[in-house]
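Take a look at this single chain, the form predicted on its own, given in structure tokens.
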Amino acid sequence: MNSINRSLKLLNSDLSETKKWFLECLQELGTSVHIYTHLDADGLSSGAILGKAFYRENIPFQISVLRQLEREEIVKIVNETQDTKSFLIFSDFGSGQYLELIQKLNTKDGNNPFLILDHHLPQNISTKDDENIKEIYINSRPWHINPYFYDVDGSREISGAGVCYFFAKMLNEKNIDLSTIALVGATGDIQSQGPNNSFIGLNSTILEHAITKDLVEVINDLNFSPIKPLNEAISYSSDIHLPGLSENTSKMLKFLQSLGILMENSEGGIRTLNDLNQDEKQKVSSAIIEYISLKLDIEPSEIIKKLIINRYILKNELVGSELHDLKEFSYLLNSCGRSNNGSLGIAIAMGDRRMAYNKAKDHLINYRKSLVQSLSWLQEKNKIQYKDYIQFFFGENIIPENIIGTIASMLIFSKSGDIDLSKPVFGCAKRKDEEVYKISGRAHESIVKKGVNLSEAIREALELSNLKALGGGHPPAAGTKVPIDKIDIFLENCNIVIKKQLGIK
């Protein structure tokens, strides 16, 4: 038995008793489940798969989707449950919450029931290698459910999508065409890191569930957006870097048309990649192939690596929407909930295909422009500032919490050279409604092999800076929040944690 069957025997085998136990739960209680899921894209397909289950099984349930789970937030979960004694489910988040959801829901005046799905570390661990994890397991069944728990990464094997994925095909096997929605989630946490863009651990196994059941088609193509206008698509690419030719729209659609493609829809518009047959597919990747290998002397088989991907495509969506393929299905979830319209995200998870979907359309083009302001901004203003070993920004007015943690991703992931690889970014955005900065920390997969591990990073700097907010995520992602007056100590305690974790003396 490979370790993945292994893993998976034991998470079913602990679904199957929480399974159990949530259902007489339910039967004692005689009351509806509420579930609390975070604003991405994650947290929105997580809370999407409990609810189309919980519909299934005429469950009732309301989700409230949240931009973080902070220690005030759980205090105001508590406040508006207590008469009710709803059943609480913490999706896409919780674990790194867990000490403080026992403390607040288990109380002398009663216990709130409640259960975790989620992926992240769990509070107070800073590597999968851990051995308190186990003393967590062991002490929080069976209403603790964490894949590393299991021996698996949960920043890159599954996301909190998957996780809520497996306990609804416990709850029901015809759940099973959930599995799309999981991928959407493991997705939005870009979590297809494997070779070709390709799914590993136990998000391979819910991707065997999809194409057995026939609702998702894995095919070779190019890695650019398949509805965005081609030029478009490929100067803004985030993995292809074309000199002279990314981020120039006109320069590329001259490009495109000196290799004798059409370049015109029939409605007078550009094609997009969905568009071209595969001889023109053919025509476009090898002369991207060529112009790379002679501007920066990269090796094809190199550039092929980058170019020709796994791409998903979900059988029963309309060909050439954003619901057809899996990145572009993440991609308008994460707009939904980073324009503070999670439940239009959810709705649309859960199968409408109509007013939500035409509604979310409208928002997804205005997060579209937000993020390529924002980046303009950073770069026109030169707004990174630097540190010995970590790097950082402020959204100042033009960069609002929500979309602060997807903007460091971009960072780290863009090839336009605005940040240094091998320092941690972290993103500071001013809170609305308290005076507090949102911080996002995102750090590259090559400093993460050296050892930097954000989760850890931002908890020890809080205990540096003398500071009693919740914070952690994955070694690569996450985040917190600081008051505005301890800021300044809190990144230099980040830039000597990171020093430390790199081996510096």
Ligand code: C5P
Second form
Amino acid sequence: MNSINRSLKLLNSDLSETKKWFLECLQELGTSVHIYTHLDADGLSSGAILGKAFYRENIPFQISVLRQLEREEIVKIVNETQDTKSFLIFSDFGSGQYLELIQKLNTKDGNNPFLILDHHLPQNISTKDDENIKEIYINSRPWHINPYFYDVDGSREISGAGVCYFFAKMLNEKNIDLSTIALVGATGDIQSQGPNNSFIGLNSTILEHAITKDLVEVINDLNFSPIKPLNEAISYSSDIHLPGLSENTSKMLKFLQSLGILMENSEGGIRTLNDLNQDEKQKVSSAIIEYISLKLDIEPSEIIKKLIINRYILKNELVGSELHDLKEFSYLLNSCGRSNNGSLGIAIAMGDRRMAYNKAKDHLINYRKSLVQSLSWLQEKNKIQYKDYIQFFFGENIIPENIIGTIASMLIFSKSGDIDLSKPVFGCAKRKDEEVYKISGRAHESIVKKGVNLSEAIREALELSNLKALGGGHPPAAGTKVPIDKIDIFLENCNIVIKKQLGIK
Ligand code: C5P
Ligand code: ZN
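With the form predicted on its own in hand, show me what the form predicted together with this ligand looks like.
The complete assembly is shown below, putting the previous chain first.
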């Protein structure tokens, strides 16, 4: 048996026990389920998978979307739950706060049962190899499900939505159709990271389920948005840059026309990648490879690696809609969550293709605009500051808290701009309702391989700075919040911890 199958077998065996316990609790309590989930694409996908599964079983539920499961939120949840006595589920967060949840919810007079379905490193655990994971695992049956218990890397091999999917599938085999939403969640958490954007670990098992049910098709395609006018799609690409053309969409259009491809569609607009046939795509691809290799002296094989990718097509969705392509689908959900419209995202992921979908598309335009504006502001005004081992920026009054993490991700993971990939970046945005900065740390794979672990770094820097906030996440992406007057010392401590993680004396 290979290691994925071994992990899955153990996971399923535990999920079967969790299911039994969950149903018994529901019967005993005689109340509904309250799901708390994270606001990003993975969190919304997690909530939608659970919601759909409960709907199918006639289990009453409600879903609340939170920006993070902070201590203050846990206190609020405890107060809210005092009277209702709902069964609580925490999805796409909860592991990083599990001790807090035990302390606050399992009080003598309260004793609220809850279930955590998450993929983040558990509280006080710094790496996937930490020996203490075993002990947490043993002591948290059946109410805590986390991939690290099964030797599965939660930052790369399964997302929160994936964990919820396996739980939903244990509830009822027919939930296998929710495999597509689990893949949307994984895509949102940038987990299709294998060669050619392939999925690895348990995500690849989920993909197999979706393919078996004829829900997803994997095609080899050019790495551009399939639904934007092609000249814009190429210009806005964060992976492919054609010097002299990418900056100017009308020049890009002329370049495409010069290849002998008719770029106008029947309505007078510009054709998209989806509109092109194989021959035309081949022409575009050869021309781009030739252009970049001449201008930048890069080997064609290197260009191809970025230019040709796996595209995941949701076969039951309308061709040309955002929902037809996994990446665009997850982008749409992210835009919902990050514009305080999480419930729209959940409705879409649960199947709404009318009101919620149409409203979300309107928000998408503004979301895109604010990302583009934020990135150009950072670059034009040289807002990125440097220490020896880290780089950081403040959102000021331009980048709000809800997109600071997305901007940090774009800088590091999609190379949207001039950024030093050898240092992690920390985005800091002042919160509107609190005298704190929300911090989003992101590190490129190349330095994670060298030992950088942001989940650990943030927790250690909080401790060194004498700060009590909860913090953590994954080695390449983690967050927390820091009081305004402690930000300098916190960043300095991050610098010290990262230096140590890189093994520099
Ligand atoms: O908030 P942000 O997007 O920067 O968070 C990066 C990652 O760290 C996310 O996966 C988030 O859920 C996680 N995180 C966490 N605990 C926190 C803050 C963030 O686990 N207190
Ligand atoms: Zn997640």
